[in-house]
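In structure tokens, one chain follows: the form predicted alone.
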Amino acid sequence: MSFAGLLDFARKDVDLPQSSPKKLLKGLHSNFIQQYEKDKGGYHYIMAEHLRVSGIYWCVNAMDLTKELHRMSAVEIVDYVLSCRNKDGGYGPAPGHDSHLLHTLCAVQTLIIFDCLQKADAESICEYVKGLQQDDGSFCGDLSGEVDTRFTLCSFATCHLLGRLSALNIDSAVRFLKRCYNTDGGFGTRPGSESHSGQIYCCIGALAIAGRLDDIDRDRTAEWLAFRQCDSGGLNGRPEKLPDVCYSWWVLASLSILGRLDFIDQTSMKKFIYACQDYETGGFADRPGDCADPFHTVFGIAALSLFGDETLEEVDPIFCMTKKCLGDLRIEMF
């Protein structure tokens, strides 16, 4: 590694260029997402087969948040998602791929966004999810056996959205989550693992769905999250790491669920999010000057919705979907 590369590796924050955007470039982002849907022969589309159903959710959710969902090919997208369903009841990222909880949840979310949930076989999906719960209350993401607190949220959210949360052993799952709760107020992937912003979002989201947020110290968790804000205004996933616009969602949504959104500097946070936009192509990157992609785009937009941007649809902090499309499926916390 060169000396310059070593210095870059040791960075703990980023500088915001003076030429950075100072407002939301909503129209550009809608065009950016629509181009991703249309360019099915392009390199990026072809190489993303292993996460396509999740990518579809990121794209259609971004368009729903920007009030441009009508520009997406609803029938084609829904048919593709349904073609990814497997005999075990779960969904893979693409036809012929094994089922996974991540893609199963994204498939359900996408069907809700297009008001087509009735096309899903709720019973078989929930049986698939139930079959991945372990004796200690944890969930595996698929048959490979990987355990991660992300999969608890995926399981809870999927079954809640299908009206079958009671199919799961909620008390056992909550006990597992509490074993992943660290003394610093954060959560890890499993008991004894390092606290991480993404895992905190998954764990408190699951606890909110279960109605068990009072089982943790909200202020202690919110304080850990607040310390993720860097001088640039951006948020990182854990101490000593660079900020990334996707953590604008994981951290802010967590604080919103906890009722502690005022724990961070919102003005500097917005400046960082705006600076991550590509003012030529549209889309958000992880940091200013990097390449934009749908993943960071949806979470950058969703974070701005949490701040009350009136040009966007209101977002639900637990499910990262518009409140409008969720309707009665929303969970009222306060």
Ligand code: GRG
The other form holds:
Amino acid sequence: MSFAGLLDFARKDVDLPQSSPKKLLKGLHSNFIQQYEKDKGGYHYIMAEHLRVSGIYWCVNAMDLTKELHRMSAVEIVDYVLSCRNKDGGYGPAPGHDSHLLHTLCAVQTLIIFDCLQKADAESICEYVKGLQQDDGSFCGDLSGEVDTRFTLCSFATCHLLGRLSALNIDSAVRFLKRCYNTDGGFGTRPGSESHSGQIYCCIGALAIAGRLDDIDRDRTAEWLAFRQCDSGGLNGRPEKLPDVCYSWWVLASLSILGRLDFIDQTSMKKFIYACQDYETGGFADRPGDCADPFHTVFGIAALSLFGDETLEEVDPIFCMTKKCLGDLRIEMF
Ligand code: GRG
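Same protein, different state: after the form predicted alone, show the form predicted in complex with ligand GRG.
Full assembly next; the chain just shown is listed first.
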């Protein structure tokens, strides 16, 4: 490894360039997202087929949060999502792809955002989800058999949003989640795995949906999450890693669900999030100066909404959708 490479490897934070944006460039972001939807012949669109339904959720959710959903082609998008449904009841990322829990949840979320959940066959979707629950309470994401706490949240959220949470064995799923709870207060992908902010969001979200947050030590978990804040104000996913704007969401939403949003320094965190915006193209990148994409854009915007940015719709911390579109499907925690 070169000397420069070695220094980069040892780097645990980023500097915010002087020229970084200092406020939310809302108008630019909706243009950026709309461009993604339009450019169907483009390289990025074509290469993203394997994650398209998730990508659709990120884009329409970003537009809903920025109050610009009317600019998206609702009918075309809903028809596309419905065409990704498979005979097993689940949804794949694109027509002809196998079903996966991630895309099944994103399909349901997209239908809710466009207020047409009635077009989904709730019973067959929940049967599909139920079929992926294992004897130890865990969930596989698809037939490949990979178990991960992400899939517990996807299962709980999908069935809750369809009003059929009782289709799942909640007690055994919660027992499994508690086996993934580490002594440092975090959660990992499976029992014994390293704590990671993304997995903590999934486990806390699932426990909140199940009404079982009292089963964990909220302060211990919140402290682990608060230690993710770097000097730049940005948050990392685990110790010794670089900050990334998407963790602004995974960490902040977890703290919000735990009722501990004040464990983070808001001012420096907002500075970091603003600095991740591309002031030419619109969109957010993982870190200042990197290339913007819809994934980091939606989670950057959602984090700012949690901080109460009044130009944005209010976001729900469990489902990462506007409170407005969720209506009665929300879970009030406090
Ligand atoms: C939004 C309701 C809702 C559900 C989504 C799939 C899911 C549920 C959540 C994913 C949570 C998660 C695991 C986020 C982390 C994503 C990410 C950037 C992982 C990168 O991992 P590494 O190891 O990065 O490459 P670090 O930052 O640890 O070096």
